[in-house]
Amino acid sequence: MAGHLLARTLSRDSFSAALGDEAFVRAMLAFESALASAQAECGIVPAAAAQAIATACATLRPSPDRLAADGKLAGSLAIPLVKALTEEVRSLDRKAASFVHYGSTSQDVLDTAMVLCIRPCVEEADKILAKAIAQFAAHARQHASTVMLGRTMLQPAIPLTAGIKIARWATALARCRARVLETVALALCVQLGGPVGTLDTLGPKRVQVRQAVARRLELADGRSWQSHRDEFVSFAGSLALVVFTIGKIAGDIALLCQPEVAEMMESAPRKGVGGSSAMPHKRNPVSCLQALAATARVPGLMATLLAAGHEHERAIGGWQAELATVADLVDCLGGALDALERIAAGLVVDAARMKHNLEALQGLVFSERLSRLLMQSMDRAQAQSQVDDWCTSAVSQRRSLQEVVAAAQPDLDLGQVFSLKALVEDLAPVLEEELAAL
């Protein structure tokens, strides 16, 4: 979690609050209150006891620091929490104290509390992604006719439009959004299984109680998942892919905003944003930095989740490491979304600079289109060999490829080969196909 000062500079405030100490304690108490109320509804505990437990859960304010210290000795944060709650209930109703945490186990408390804390983050993430997708789609339409260099292996390839590049960002985010929603439905559900996942204490009313707890917490119902964590880790993977995709977008923009390229900026320059402690002229792409920092952290977190052991019915060390790691992963997601929100809203595309960089290559990037023209009268190998020779001559003579070809074969109709308008028309269906996927 973003508790360290350095980590806080990379996090999203709302996510930090949702995953914070106070929020997690309140989530654990919400579970205990819902459990007692559900058991009273099903006739397992007295209604008066459930009311006393609910009152205590609403008023108890245990110290997170004290819980953490005691939880380290107990091996579970839930143990000192339940102890403090039991004492609080006893002060209200001595008989009710015996029904605190009845039939449950510490993993039920911690798993469900984590789900409760993650839920608002996922809801917020969905809204941010939806808005960013729409904003990138608008940028893509605006720049449907803006031709820029395509780049492979960090070198000039063939031209495409800025619209296509940005539209692909939008469609990648749309896939991420759909993937998260799909995994959320399976993963963010109540955990209530008791000591070994069978809820023996609740007997034939086990499912009825579990469903009542889920309803009170506004969570999906689900069979006990304490020993098989595949759906939860799959959900975590979907979050990791969101961060990964935002990192890809941020990486593209960071490369394009270098002054030597200067084709895009994450936002218009603004005083106080992205400055240097030593060089007044600098404007660093700090949103890209934040996204890429999150991207760098995520692979290690996912490796931990996949490596966490889950022996038998309840693991030793594995799920404890998993919950702490998932909190860090969600924090990374918040940081990446924080950056995405600013980038999608403020993206600046410099069409003139894109054209300048394209023209600086003297038409060489149209070599593939030229080869296709020659293939109308010769085979592909011959066409590519001839164009290769012309490109070599253009470079050595410091002339445009179009001039070299026109001098060598004046009868060739080069109008469509080097025409930006023709290129845009050819690529229009590609852009439309990307946007249609949104």
The other form holds:
4 protein chains.
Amino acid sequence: MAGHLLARTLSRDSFSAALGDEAFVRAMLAFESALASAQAECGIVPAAAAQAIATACATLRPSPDRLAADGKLAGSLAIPLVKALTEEVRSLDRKAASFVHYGSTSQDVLDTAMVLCIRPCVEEADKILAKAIAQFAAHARQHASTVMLGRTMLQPAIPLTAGIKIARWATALARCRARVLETVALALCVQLGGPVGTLDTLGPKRVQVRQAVARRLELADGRSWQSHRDEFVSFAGSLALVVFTIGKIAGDIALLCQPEVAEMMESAPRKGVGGSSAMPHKRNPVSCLQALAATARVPGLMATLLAAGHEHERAIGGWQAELATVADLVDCLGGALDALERIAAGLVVDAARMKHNLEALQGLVFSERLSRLLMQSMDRAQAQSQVDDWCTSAVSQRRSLQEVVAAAQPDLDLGQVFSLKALVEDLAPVLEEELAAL
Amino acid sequence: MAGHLLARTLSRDSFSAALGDEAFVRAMLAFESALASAQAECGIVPAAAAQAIATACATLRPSPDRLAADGKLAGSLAIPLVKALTEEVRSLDRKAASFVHYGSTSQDVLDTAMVLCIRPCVEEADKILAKAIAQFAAHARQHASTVMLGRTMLQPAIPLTAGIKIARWATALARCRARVLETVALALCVQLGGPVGTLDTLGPKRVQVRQAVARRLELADGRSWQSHRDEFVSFAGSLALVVFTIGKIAGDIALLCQPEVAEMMESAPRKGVGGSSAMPHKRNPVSCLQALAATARVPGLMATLLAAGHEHERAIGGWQAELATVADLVDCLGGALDALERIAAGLVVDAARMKHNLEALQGLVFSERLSRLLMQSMDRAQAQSQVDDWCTSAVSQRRSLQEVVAAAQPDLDLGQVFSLKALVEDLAPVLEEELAAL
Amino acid sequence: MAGHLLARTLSRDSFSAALGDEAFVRAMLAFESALASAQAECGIVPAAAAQAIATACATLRPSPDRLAADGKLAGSLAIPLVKALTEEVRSLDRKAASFVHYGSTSQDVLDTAMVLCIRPCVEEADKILAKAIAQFAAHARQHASTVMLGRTMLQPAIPLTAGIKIARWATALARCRARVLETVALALCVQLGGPVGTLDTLGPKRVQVRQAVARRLELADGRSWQSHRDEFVSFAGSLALVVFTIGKIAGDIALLCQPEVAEMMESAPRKGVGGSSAMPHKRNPVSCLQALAATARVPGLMATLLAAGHEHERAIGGWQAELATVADLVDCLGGALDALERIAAGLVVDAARMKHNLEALQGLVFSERLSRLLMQSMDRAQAQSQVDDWCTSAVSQRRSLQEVVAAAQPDLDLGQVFSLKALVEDLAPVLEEELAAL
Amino acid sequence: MAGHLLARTLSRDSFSAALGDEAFVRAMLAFESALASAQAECGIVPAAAAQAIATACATLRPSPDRLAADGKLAGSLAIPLVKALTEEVRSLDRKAASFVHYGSTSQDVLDTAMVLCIRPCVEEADKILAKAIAQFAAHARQHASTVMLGRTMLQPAIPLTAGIKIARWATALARCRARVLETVALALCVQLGGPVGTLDTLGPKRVQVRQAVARRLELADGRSWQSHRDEFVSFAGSLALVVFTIGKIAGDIALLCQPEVAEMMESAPRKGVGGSSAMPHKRNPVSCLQALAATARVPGLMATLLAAGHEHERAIGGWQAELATVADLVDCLGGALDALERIAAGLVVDAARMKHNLEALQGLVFSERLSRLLMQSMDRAQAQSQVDDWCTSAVSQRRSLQEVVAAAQPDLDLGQVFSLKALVEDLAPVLEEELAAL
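Next up, the form predicted together with another copy of the chain, please; the one we just looked at was the form predicted alone.
Entire complex below, previous chain first.
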């Protein structure tokens, strides 16, 4: 669940569900069930008790709002949950009640539940990223010969191809995907340590039980990470970089779909998408908007994760803020991916307009190529000075640079300088190198 | 509504309600109703139409989840809301439907609705702060003569009184309260500007209508602030400083209630509050925890508000992220105030333990006072050197500094140096000056 | 001093000097001198000693690098400074050495020195802001009739005037200016409290001495704020909002000076400003760049200030990080103001291009005005539906909306709908209201 | 160089030097020299020209302040640098001047120079971390049997050993070390792309030249990352996590060296380290202070890196802010490592005081172990209820829990429950598992 109604208009439904109240309560109960079952396997808890606990976990339907209210006074959501579960178990099997949550602590429940809720989001993220990468790669190949302006500091620089630009988006996403897969393997592991991470209630069987719980929950095993959160924050950082990269792409597209530029659209216009409540002619890039809103929220959330203190064996405030913030971060990831999914599928590239915008600059963007030609017969300073003069003439006379130069030095072979075809050939290896990284 | 279930265990119920789905939808409808009514007053909309719109606004019960889903595609929550409202109005009065949301834009609805939802939170905050300030001031007066260690860098410095320490908390809160009142007056005003803030549909009557809407909603009037958010962010900053200050107080108390220090408790122990799921002896400072969790989240949220871009007449992503983030910030404020309310009411000061901790330092914290006495007959370097020697002796011999000095220089009149009573008298004006600022 | 060489390319020279090593050392010495002199005035320190200290403060030239190295081990820059000063004083007047830094603490020196260094920056900021506001107001009046596209989500919305847009920048800056003046009065006051803010060495004369120090340093008096930093952080927040607002303006201009838009330039092109090392045709908006770089840094810095803990009577780490960060924040302010100064002076508005871009949209941005005309004879839904159809025709036939409508309904009086003159008249009061706020 | 004088008291000298003006200018020149030399190798530039350029790069001593001033107007520090270099080369070899910076762009120079300056810091960081890990591991083994309180929410939980606590610090640092090594390999690569990352001036030889430059600078090769900064920010994130982890350790120690706790000291007291300018008895934990100040600054800096926009092929503001911020982040890393180096070498563990603090809690922290004993003959709820009663008695009678229980149930065998030796044996495998991860 993604908080305020306004935040929910920027979220992805499946992520909202995965982080919702219902899912989190079920995950806490899944932990308790797995714990009892693992302890039964290891001979610590009677099999019948573990069975009763499993049954109660499956049937208990505690009110999330009630849990939240009681959890506030108790200092942890897990305390009323364990209490409710213990009562439920007791009603099934009086003796089994003693074995609920045995040897564990609040943090075990909450950390593991959070990890369980995040896991499907990460799995879905991987699929969306894989598909978007493939779609961008296809766009890139399709536009291998589509020349467009490169832009630096929002000003025209020299041309490149739309293929190269889009291929770079794809490889950036591919790096993000790999990064998440690496960090997730280290971070999404079971938390089971008891009060101070030593799990000493379970004595020599502690590792055996922990591994059995992890196996049941299909999580990685791991030593207690109660107040050493570096892997978890590192994982969150890898998610942040996914959003950061989607934001880079969405930002580029939002700039390119300004009508004065009009070189790309996030998708073909569609009735009911991106209209205005006041202006019938408007088509807003709502997917870019969604991605950029997520992008705007993530840096502050990461700052929170990095700033949270983790005193001694469990933090006072820092840990609690961290978990709530990670949930918001995953929600932002969902929003960004939601947008990416639509953008990668629907991206519209207007090659004609790209050519038009290039030509509107009167060939000035080829000045560097022209300098290179001149440098065959003079030094660089002379060449740049000559080119500067011609550029000035082109601007003042409103003629193309090519015309100006052709008039001034009819014998110069300008073909390669101003030829888009030659440019595309020159740049082909750049695209190839980029795509080879996928 | 405060997002993830874990975040809700850290929230204040009344704030959660004020920011909840239901409240936000009602606020959006209140805006639409006030707009039509104001336009009727100004002769722009037929009275009957305004009446139909008011009726529809009162009866419409749109599904928040549905609005969120449709709002995502539309790019704004306001679009499906206006659509649903228009349909509702049409069913009541076909002609009136033309006048729904007339001359307005999505941002008018959402900004004004957010302001309407925040207002009661600010009013409640003011009451909580006022009460906490008074309670802390009473604690301060009560402990005017309770000497305790001052601590710098978590090390003992020289003594002050518990009264001074608590009075400073009170005056800090009082400054926060005043700051909120100042910024709120500038920030919580109506948003009514139409697409680009010129409200040109309403022509010469634009100001008249805007003021009439503001009056109906009991908000301040104000020129459009669609993409100039400085007053709003400044207001948010004043809320952030409330949380910052509560966090300072909660942090001090959390340190003081370490059992090894044990000089304060956030409240007397109470069954069911702050217990542990694993350790029967534990009494966790859960109010401090709640405050500190809020404190940990706020800096990142403020960074988001300050980093959000506001391009041209309405942002793409930045504005949307800002509103969602302000809701989270107000939720954190609620959590911090919730904790403050309990802390200010329940604070326990252990004067005996304060004295004990002071004495445990063998009088070393009076070394500066001792230096001053010596400086009556020698220069400061000599005095400090002499005092250093005595301190070293006291430590190595495990005796009190007073004993060591008395043995070394029996003629020195040490009465004032080591007298707590003298100290309290010396410090009384400091407390008075502090309390005078309330 | 603005840190890394790259940061210094983004700074304002006068601010860098005000925050530089030399200035900070002088400010620390100014504090010590004022302290001794004030104590002499109050009869605590012999006049001769105060004179010797003043002389030493005026002549001492400690090596900043050496102070930094020694300060690291000591835990405070003030300790080696006070040590060096004491030695210098001793060489002048042996007895006076006892009175150096008397009753004070490291934090008194450092906080007050920082305040002294910031003050001239704030005074300069006020002047730059005042001038920029006046210049923007003049631009606004000059372009009262220059119609341009309003843009929301980077898409064309409806037109406004360049005057209104620029006037809003001016009023936002005016609010920022007022906000700084308010917070500065509360924040830039002397720090003088001794180890725990009680200044007990000075006993009953503490307030008298403190006021005398403040008077000498031309600072406001104030009770100790050693670990209650709310006013100081609030002041920093007011600076952050100046940068935020300059960033909004610079962002708008950077977008408007994209060659495809070309409606404004930050300044007329000038040799040597904003050229490229590789592309002779480039003219980069380097003032916008400078402002936007500052804007990008400030939110994170504010997060640091709000996240810093201030335990008990002096923090361990949080205070030290705060002061270093405030220096960076003021440096960013300098960079943003540096850019603003050039932008406000040099802004170029291209009215012809604004008209051209408006017309390139075939009159679609007048669709809302057209709807209003139709609503005189039909309801709003019908009107919008009709306008939608005409817009679609205009797009598909590449004709202006006015032509399409004129052909379809020759009897409609379209004059007011598509008339820029009428539009300017409609909008004049909006500009007036905005400028009236200055 | 670490900015403000106050920041420099928190820095590491070698890092300050590596990021200083001199080092950065030399790194820019190293890039230009390597570029020309690589181009000569590839037959693009005459060998004599490359030689002249190398000579000029070695001898040129541009004024950093002048570069910063000119760079501000030019929009990049590289522009005046290239200009000065070109003039220097021209004075040596007129024709060679044409080949300075050939095919490159400002960003190539600055990004590569930054990477070159960071590299030695990372290498040094690795050495410091390796040593600290080894030292903490040795401390951990030495204190394998030293029982201390585990603490959660700053309250006593159940005991663990100092060995386990310190071993966890070591393994966290080891994870950090591995993480940096991974990200550095992906991030610290050459930047060579020309204006839009296509390096098209060099045509088919672009990759060959780029690899030759990388080889000369001993950097990894890599495709242009001008506006795709994910690997660079990910690398910065790995540095942030080093500081985060050092901050966790320093925070724990700062709490443990409160005199009321007194279980650890960052180092044995030493003359001149951590004294107070006002209080002769003080010994401040200045290394913890230094680490915590760095920790406080890093989250905001990371937020800046993640929030910086990177429009199209080069950002306006975002990139420039990023580089300046990365320099600050590396400086914070230096400060944190500086502190870690001293802490790991000097850590003092007071086993007797740990035992004392444990015993001061009257055995209540063994209540969970006592419950387990009782659960051999009753269910958990009964056991906890019984233990609760005994705890209450112990508190009210100021007796140890063991005495209370022994009096109530003389037949219970309490030996294992309250035996520290038994506890240490129980916990030995936990320490072993932790250390095995090193």
